[in-house]
Amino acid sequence: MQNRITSLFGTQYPIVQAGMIWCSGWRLASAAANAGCLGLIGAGSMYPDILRENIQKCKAATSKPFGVNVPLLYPDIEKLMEIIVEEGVKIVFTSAGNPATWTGFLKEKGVTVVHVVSNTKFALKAQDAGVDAIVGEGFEAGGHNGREETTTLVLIPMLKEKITIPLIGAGGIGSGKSMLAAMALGADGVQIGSRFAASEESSAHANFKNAIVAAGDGATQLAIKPLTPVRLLKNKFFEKINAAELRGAGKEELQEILGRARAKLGMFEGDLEEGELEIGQISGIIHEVKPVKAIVEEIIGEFKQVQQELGKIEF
């Protein structure tokens, strides 16, 4: 399965298991990486000596390609970026910040650059940068999600009619058949976050991972817009910070009630309850927790079949 993606990554798939805080550690990257994948280590979760014992950690345990997803607004953006240089790391992932920070550093260093956008706006604004490609994020992904709600269905093709680099769909896809729609519409590969997030080599906890495999259709919703946009399973805490938000309540007061390292608390320590617990729409139709490989090999499956499928329907 060769194509652009494939070819800048040089991986098996073109598949990328998202950087996610609190579940993208050292071993899901490397299982990621090794199943055919390209694994992605979360930084956004990390203290950047952590950062570091992950990459020499993935490093150790695969040798196939993966990379680093660092959000820009990180406070220690710094050390993060010079310790990704320093351990050789190849690609980086970027997100929720300006790419023209730090693009051109990276590619000074011989690092590939991808950066997430929800929109075309900072699509094109991204690959003016010089990011080598575009993850196109709809509004069904868990986690911090874009402004304008706009849906992978409708967010692909808007960016394929815009830019000219490769596409990487994201946001509700975690089987062969969202895979292969993602790319009906125009993405050369997908990027896959909650469905590895329930996965055995995900760092989350045994709790959050139960939770997400318990979850129905609309156990999720997205909240704090006022703040950042994320999209969290509904639960004490969410409902809690939802009704501050539907009266009205301002930023501080916001801030207030998420307090600090809510999600470590929900997704880490697995408190069900009063965390926050990020995750995508798709958790509706993750039924098992099941390893890395074995997932891998279901979507792979999948695709393939239902690829074959297709070409027989006659019009």
Ligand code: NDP
Given for the second form:
Amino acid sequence: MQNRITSLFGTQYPIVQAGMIWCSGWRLASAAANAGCLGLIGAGSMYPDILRENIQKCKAATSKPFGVNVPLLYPDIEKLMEIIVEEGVKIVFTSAGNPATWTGFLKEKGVTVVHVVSNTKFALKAQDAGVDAIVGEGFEAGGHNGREETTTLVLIPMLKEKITIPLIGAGGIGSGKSMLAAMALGADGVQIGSRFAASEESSAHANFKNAIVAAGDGATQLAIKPLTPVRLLKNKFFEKINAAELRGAGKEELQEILGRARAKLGMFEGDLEEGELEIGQISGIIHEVKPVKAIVEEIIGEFKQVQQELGKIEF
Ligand code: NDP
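Return the structure block for the form predicted together with the named molecule; the form predicted alone was the one displayed.
The next block holds the full complex; its first chain is the one shown before.
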């Protein structure tokens, strides 16, 4: 499979394994790279020395291309960028911030830069800032989400009308069928998160992986909208913060309920009641924790099969 995304990243498939806090360390990123995708280390949950260690272990575990995802809200961002350049990482995905801040610096160092957006305004801003590609992430996605609540089905063709650089669709994509659908809508590739969060190589706690597998229809919901919308698995913590939001609690009170390190508590330490469990709607159709290689083979096999079946339709 050759297209603008495989050429940009040097991968076999136009599939990006999303950089997810507490899930995507070197094991997941290198397994995704070895399976023909672009693997991403999620730097959002890593102190600088931990990121360096993960990059070094990833380099030792794969000779294939991999990158790092950096949420631009990160407190020690200068330090992270320094490490990324020092360690010779060639691909960086940025999210949750202004793409103009770091794109020039990274491009000067020869790094391919991709920015994650949820609307056309920021897609155009990222394109103007000189990024090489855009991830358009729709409402279905887990974790931090756009305020506009535009679904992936609508976001991809909207972005495609406006931008000329390669477009990666994300949000609700975890199978060959959904990958084909995203590409039919105009995406050049896809970014897949939740399906890989529930892989054997994900660094998430086994309790969280099992909760993803157990999730069904309606198991996730956008929450904490006055602070920043985040899609969560519904649990005791979700019910508490959602009730506060519904009765009109202000930002300060919501921040107090959220506290600190709740995502770590849920996703990494496995507290399914009090932790923040960030995952996408697609968790409702993830039924098994599997190795990354098997997941990718299943996605590609299904993509080809459905593509062939659709090709037989006559009008
Ligand atoms: P909190 O403020 O609640 O806690 C910070 C967490 O990040 C702690 O668990 C801490 O680990 C860890 N951490 C890693 N590096 C640092 C550092 N340099 N300084 C302080 N803490 C650090 O934040 P969240 O857990 O809600 O979010 C963490 C990051 O992940 C943020 O940058 C956020 O923007 C990003 N994020 C991105 C999402 C996405 O979808 N792209 C979704 C959610 C969050 P420890 O407990 O060991 O101190």
